[in-house]
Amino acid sequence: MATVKWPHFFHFSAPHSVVNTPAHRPDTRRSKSYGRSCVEPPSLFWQTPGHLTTLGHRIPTSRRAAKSHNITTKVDPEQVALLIKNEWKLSHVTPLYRFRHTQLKLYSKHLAAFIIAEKQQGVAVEVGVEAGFKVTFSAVLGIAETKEDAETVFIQVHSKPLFSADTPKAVWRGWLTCVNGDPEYLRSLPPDFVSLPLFCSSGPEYLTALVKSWFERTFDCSFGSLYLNSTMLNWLAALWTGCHPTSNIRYLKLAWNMPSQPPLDIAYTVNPQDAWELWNSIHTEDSTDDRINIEEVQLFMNGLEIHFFRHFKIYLSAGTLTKVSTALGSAHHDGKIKIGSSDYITTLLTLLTECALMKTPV
C-alpha cells in the first residue's frame, strides 16, 4: 500500500419519554411463538407490482453543513456510549409489519427463544459459547429528529455461561434507526408499517444472520447489505472537513483502490488545516442554513486529487474511493462505519438513513 501525506505548504484556490411509533396503530394479538404468528397472514405490500422503483429521484444535491450538537442532552449518555464504541456493519431493511415499540420486552423473550431453538437444531456457533442467551431490546429516545422518524431500537445479545455465576457477557449488538427520513415516503406507508431502514450490527456473523432471520419471520421484512458508494464517501469527507474549525478532526485519511495489475491500494493522509483551507476556499457560508451542494463537494475532492497527481502522476479519479476517516468517524465502501464523536452523529445517521431508503422498494 502506498501511503502519502499532504505537505503543509499547499493551498488550493478554486472558484420527552413517549416512544415514537409514527401514527396511531391498532394493537393486534400475536401468537406466543417466537416466529410469525400463525393467525396473521404475511403482508404482500412490498410484493405489489409497480412498487419496485426506489427513492433515487429524491437524492438531494445539497445538504446542511454538519453542526455540533451535544446529543447527550436528549439521549441517555450510557446509550450514546454504546453507539460510539464499536465498528458497525450496515444493512438496509424494508418497513416492519406490525412492529410495536410498546412490545420490546416481549420481543426480547421471543428472539432469545429463537436463537436457542436454532442452536439446538444444529446451527453453527462459536467454540466456547455456552447454551444460554439473554436478549434485551431497548428504545434509544431522542435520536429521532422529526415526528415521522420512529425511535431507534437497540438490541443486545448476552451469553449466559452454563456452570458459572459470572455476569452474562454481551456477544452481539445491533440497532435499527431512522433519522431525518424522507417525510413524504414515511407518511405514505400503510398504518401497520414502521420504517427503521438502517440496521447496524456488531458481533459474530452467525448471530447477525439469526437476528435478521427472526425479524424477517416476525415482521415480514427483508434485509440487504448496505454499501457506501464513492459519492457518499465524498460527502462525508467534505462534511467532516467542514467541522474542523469547531471540532479538530485531527486528520483526513482517504483510501483508493486502483485498477492496476497487481491492484494498488493508496492511503492518502491530509493535514487537517490544509484540508480545511482547501474546503474554505470552495465553500462560502452565505446562507442562514449554511447548505453544501454537490458541486462544492466535487471541487473539494478534485482539489485533493489534482494535488496528488502533481506529486505522483497518478490519477486517483481512475480508481475507487474505498474509505474516509477523521477523528469524527470513519466509513468504508463495504458498509462498515465507526462513530468517533457523538456530537456529529445526527449528520452521519441522516446520510446513512438516506442510503438505506434508496434501497427500499416503494
Given for the second form:
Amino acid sequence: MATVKWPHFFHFSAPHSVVNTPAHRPDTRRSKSYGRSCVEPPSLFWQTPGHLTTLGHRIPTSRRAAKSHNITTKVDPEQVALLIKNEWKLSHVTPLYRFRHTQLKLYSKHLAAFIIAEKQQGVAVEVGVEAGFKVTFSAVLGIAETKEDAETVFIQVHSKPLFSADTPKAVWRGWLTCVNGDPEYLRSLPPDFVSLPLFCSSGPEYLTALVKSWFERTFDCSFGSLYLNSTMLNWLAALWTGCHPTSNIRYLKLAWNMPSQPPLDIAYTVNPQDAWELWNSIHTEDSTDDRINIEEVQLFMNGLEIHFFRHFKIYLSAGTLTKVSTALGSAHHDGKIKIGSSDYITTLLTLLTECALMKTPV
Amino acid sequence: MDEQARAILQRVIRKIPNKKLQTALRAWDHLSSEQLESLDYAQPKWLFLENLISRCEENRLSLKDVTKLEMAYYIDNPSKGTWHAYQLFQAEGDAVSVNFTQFREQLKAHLKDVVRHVSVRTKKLEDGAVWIRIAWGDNFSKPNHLKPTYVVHYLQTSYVFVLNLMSKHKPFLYQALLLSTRHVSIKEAQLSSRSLTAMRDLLMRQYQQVFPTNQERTLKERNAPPSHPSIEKEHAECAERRHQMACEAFGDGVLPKLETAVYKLETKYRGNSNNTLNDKDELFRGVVMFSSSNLLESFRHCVSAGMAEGPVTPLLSSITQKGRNSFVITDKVPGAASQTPAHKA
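Since we've got the form predicted on its own here, give me the form predicted together with the partner chain too.
All chains and molecules follow, beginning with the one already shown.
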C-alpha cells in the first residue's frame, strides 16, 4: 500500500476526535479516513480493498435538470457579480481544521501579514513602511443550499499603492464553497472540521500559491488541482442545453483535441435551438421531478459526435473533449470555469462540489 | 522629419521585436553602415528611437522613407495578421502581357481616380511577388498611415492576397485591381491564413503534389516487410492502406502550413437511425472549426493513424483540391453538387 501523504495534523486531530465525538457509525469511518497509520485498528477500509472512498461509489447516474432561479433574491447581488464573468481556476481542498466563519476579520489580517512577510523574505525593508497588501475575507451568505453546506467564503487581495491616494486595486480573488455537498459525508466530519471542498482562484499564480500555503498552515488542509473529466463536461453540455427554452444559451460550443502530429483542435459550435431539439428528442421530461439520466447525456453527446462523423469521418472519441461552453458558462478540462449567468450557478456549483469531494481522500 | 513621420516611425519600431531591429533596418537600406553600427540595439525602445530619429534627420529622411521601412519589415515577416485570398476571373486578351511598370502605374492612377487622398507604394521582389502598401484617406482627410492595407500579387496569376482591408475600401481596390491586371471580375477565394506562404503554395500548387502512380512503389520501399507474417501482416496492410489513403488526399511531402479551416454546416441531422430528428426536414446548423499548427499534416496523420476513417471525405480533401479553407456545406439536392461554394455575406 502506498503511503498516503497526510498532513501532520493527524497526530493531534485523531486523539481529539476520539475524545470529543460520540462513537457513532460515521465517526468510525472518519477515524479510518484520517488515521491510516499503524496505531489505528483495522477498519472497514482494509477489508474492502478497492473501495477507496465512500464517495467514489456514489457517482450519480441521474441529476435534477438545471432550474433557473434568481439567486440574487437570497445572495447580495454585488457579491454575485464578483463570481460571474471571471475565469476561475479550480482546486479541491480537504476539510479545514478549526475554521470559524466568525473569525474572518482576523484571517484577513493574518493572511495579509503572511503575504507581506513571504514577499519580503530576504529583502531588506524600511521599518514602518507598510508596503503592499490588504486582504478581505467575506462570507457569501445564501449560496449554500442545504443545512450541511458551509457558507461560501470570498477572499480578495488588494494591492496598496505606496504613495498615491488611489483606492487599493484588487489583484487576486478566490473563494471556497460547498453547494449540495454529500450530506452523509458532511455529517460524518468531526465537529472541528469545516468542509469547503471547492476552491476557485483568479489572479497571479504566486498569490494563489501563497494563499494556499497560508490555508494549509493555518487550517491543516491540503489543496490539489481539480480537473474536469469528459463525463463532467458531458453533464454540463446536457444540463445547459436543457435550459435553452427558459434561458437562451446562444450557442453550444464543444472543443476536442486530437492527439495527431501536430495536435488538431476541433471546435464544434451548434445552433442552440437545434441542439435543444436533439436533446428534447432524447430526454423525456416527467412533470414531477425532472431528472436527467447519464444514459440520456451519453446519447446526446453521441448524437452530436455521430452527426459530426457523418460529415468529416473523424472519430472524436479518439480525442479528448477539452471544453464545453454556452452563454450560461464554460468549463475546461484543465479545471478552469467561467460562470456566465447567476441563474444557474447552483447547478454548476453542485456538480463541481461533487467533483471536488470525489477527490478528497476519505 | 515632421510630426507624422516620427509618429509612424515610432509605431513601426514598436512593432519590431528588439532582436529583429538590426535586420529590419539593414533591409530598409536607408542608413549607412556606420550609422547602423553606431546604434545600440539593446537599448530600451524609447531611447533607441530617439537615436534613430537623429540618424534619420541627418539623412533628411521623410514619411515616404519611413513607410518603406514598414513595408520591408512586413515583407520579411508576412505572418503579422490574417491574409485573405481573392481570385481574379475572365482575363482579357492583354492580361498576359501586363508588366510591373504598367501594373504599378495603372493601379496608382485608378486608385487616385476614386480616392482623392491615397498613398500607394509598390515593390517587386525577386520571386516575382508584387507588394503594394496602400494608406487610405478620403476627400477630406489625409492618408492614414497607421492602418495601411497590404496587397500581394504575382503578375499573370489569378490570385491576390490582402491584409487589413476595410470593407469600405473594398470596391476601390477591386476596381483598381481589375483594371490594372486586365480582368473582368474578382471574388473572395474563401481562403484565409496568417501564413502568406502557405496560401500561395496551396493556390499555386507549389508543394509536393500527389502522384498516385508513384505511391505504391515508394510506400513499399519505406515499409520494411513484417517479421511475423500472420497478424502483423494484416495490421501492416491496414496501416499501409490508411497511409495510402492519407497520402492520396494530402500528398506525401511537406504540406503548406495552413492553420485553420471552417465549415458551416447547413445539413439535416444525420445521427442514429432511431432518432426522431432524422425524419425532420429542418436543418441541424453548426460551425466546425479545425485548427492546428499545420492543419493538413494533422489531417494526414489522423487518417494514417486511424483516428479518421478513409478514404478521406471530400470535405477535407477540398482544402487542397480547391485551395480553400472556408466552406458552407448543404445537403445534396438532386442534380447539384453536395458542396456549394461559400459566399460570404
